[in-house]
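Just the one chain here, the form predicted on its own, laid out as structure tokens.
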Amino acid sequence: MIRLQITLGLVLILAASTVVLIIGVRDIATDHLTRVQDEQHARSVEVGADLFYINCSRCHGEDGKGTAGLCPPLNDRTFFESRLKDIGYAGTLRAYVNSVISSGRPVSTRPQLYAGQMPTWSNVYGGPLRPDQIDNLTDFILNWQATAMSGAQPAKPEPEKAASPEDLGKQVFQRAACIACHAIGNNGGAVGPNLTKVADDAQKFIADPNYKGQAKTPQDFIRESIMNPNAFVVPGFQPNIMPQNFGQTLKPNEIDGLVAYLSTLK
């Protein structure tokens, strides 16, 4: 009887030890998985920060506070709390941010506040960034949620008074977010062709055997490129990245101003 009790006790001790060991291993594995996930997310946010600075900060600001009259703030409490409700979006905020970055926004949803058009960024839709880079950008933007300020959105700027068509065109170039994709000098993006000497380049493109447009002068070519970007795609760049509707979203005098301004770049 004593021997049976000893044997039973040993079995119970062994069983209890096994249970404790299993629980301990499970907890260690869970902690390790959580730590790995946290580390991966931190790396994603870090990569997203670099991508944001390179591709997005010119319009949305380095700190995500937006640019008055051009692009809305992302580092803002109202963005995280009410944006989805305001537009009637039924999905998650992550899905919304990811989809807008991926496919762009050719027409502003709040033109009375922000006149900028957002280009397509995912290479799934013809943009320059991979899906994993879009995920990195999404993680970085959502990382602002915990500390986002609860301030008012940038005030609508006073109406611009252009002294000349060239001045108006320069203002439109900034306001319409052209600078996000096209560089002039060392400032601007690289999604589209560099426009530093676009007036001289236009003459060369008209003479290109592959040119199928109707332009006869650099001014005509620049206007055609704004109104119908696919009339001639500069070698090394992809079609359909530039918005196709500037003829509808820009006023005739704004297009004239853009042509006048860009024609001075030689």
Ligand code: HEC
Given for the second form:
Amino acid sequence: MIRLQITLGLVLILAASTVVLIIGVRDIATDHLTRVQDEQHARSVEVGADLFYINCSRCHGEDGKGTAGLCPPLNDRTFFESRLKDIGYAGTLRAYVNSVISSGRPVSTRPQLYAGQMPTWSNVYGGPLRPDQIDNLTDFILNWQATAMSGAQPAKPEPEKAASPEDLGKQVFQRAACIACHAIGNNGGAVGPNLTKVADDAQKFIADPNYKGQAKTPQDFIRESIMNPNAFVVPGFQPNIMPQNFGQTLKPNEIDGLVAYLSTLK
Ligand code: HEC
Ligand code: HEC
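Structure of the form predicted together with the ligand (previous: the form predicted on its own):
Now the complete complex, all chains and molecules, led by this one.
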């Protein structure tokens, strides 16, 4: 009888410890698994952050707040909470983010808000990144969900300063490629006269007996030279080389700017 009880007791102890052991091992195993998964996720977010900085920040901003007029914010509560509903996407946010990055956005869905175009990223569609890198980027973007604020203010591009006529003229001189034919100082082409002292030269040309134009002042002479280059051909240079249609292709304020800019050069 006693022996039976002892045996029974032993069996019970054994059974109990087996159960404890099994539960313990299972817990340790799950703990371990979640830890490994957490570590893998953290690593993926880190890799995604680097990829984002290199490939995406110039449009979506380093902090994911977007660029006004060009690219939408991603680090933004509205993006996480209502974007899928707004476009009627039935899948998960992860699937959406992954697929938009993979295929790109050759046509903006909101051109009046974000006029930019997003290139294709996945090498499956001819882009530069591997699918595992797209996964890293997806992890990185979804990681913003916990902290994203609503109404992220996209960085505004520098507001255009109201340029003075001289500044505008300086810009137009570059933009209209005057500089390709005319040097100022040592900078620019030599097809046309160097314009560093154009105001002084103009004074002389007006006094030249061969001058048949209308200008009375250096400013008028410069204006005339732009609108009607053949009114006076600078000695040593050819007529009909300078485009004859700046009067049509440039706006009146651009021509005023050029005159202001060129006549203040010394
Ligand atoms: C040349 C600018 C540009 C670059 C670079 C760029 N994007 Fe975009 N991205 C856009 C534009 C434009 C949209 C589309 C906006 C729209 O459809 O309204 C967009 C949309 C997205 C969207 C969907 C946002 C939404 O609200 O639906 C995600 C996600 C995204 N980009 C991620 C990325 C990632 C990740 C990278 C880098 C691998 C990247 N983008 C690089 C311009 C860019
Ligand atoms: C393809 C070459 C070319 C381009 C581009 C060009 N020019 Fe000229 N420009 C000339 C030549 C050649 C002359 C001299 C012949 C003449 O007087 O018509 C000249 C003459 C001038 C003169 C008179 C110079 C003087 O010494 O009195 C002015 C002023 C002038 N250009 C301004 C401009 C401005 C401003 C632009 C841009 C909006 C421009 N040019 C673009 C070739 C060019």
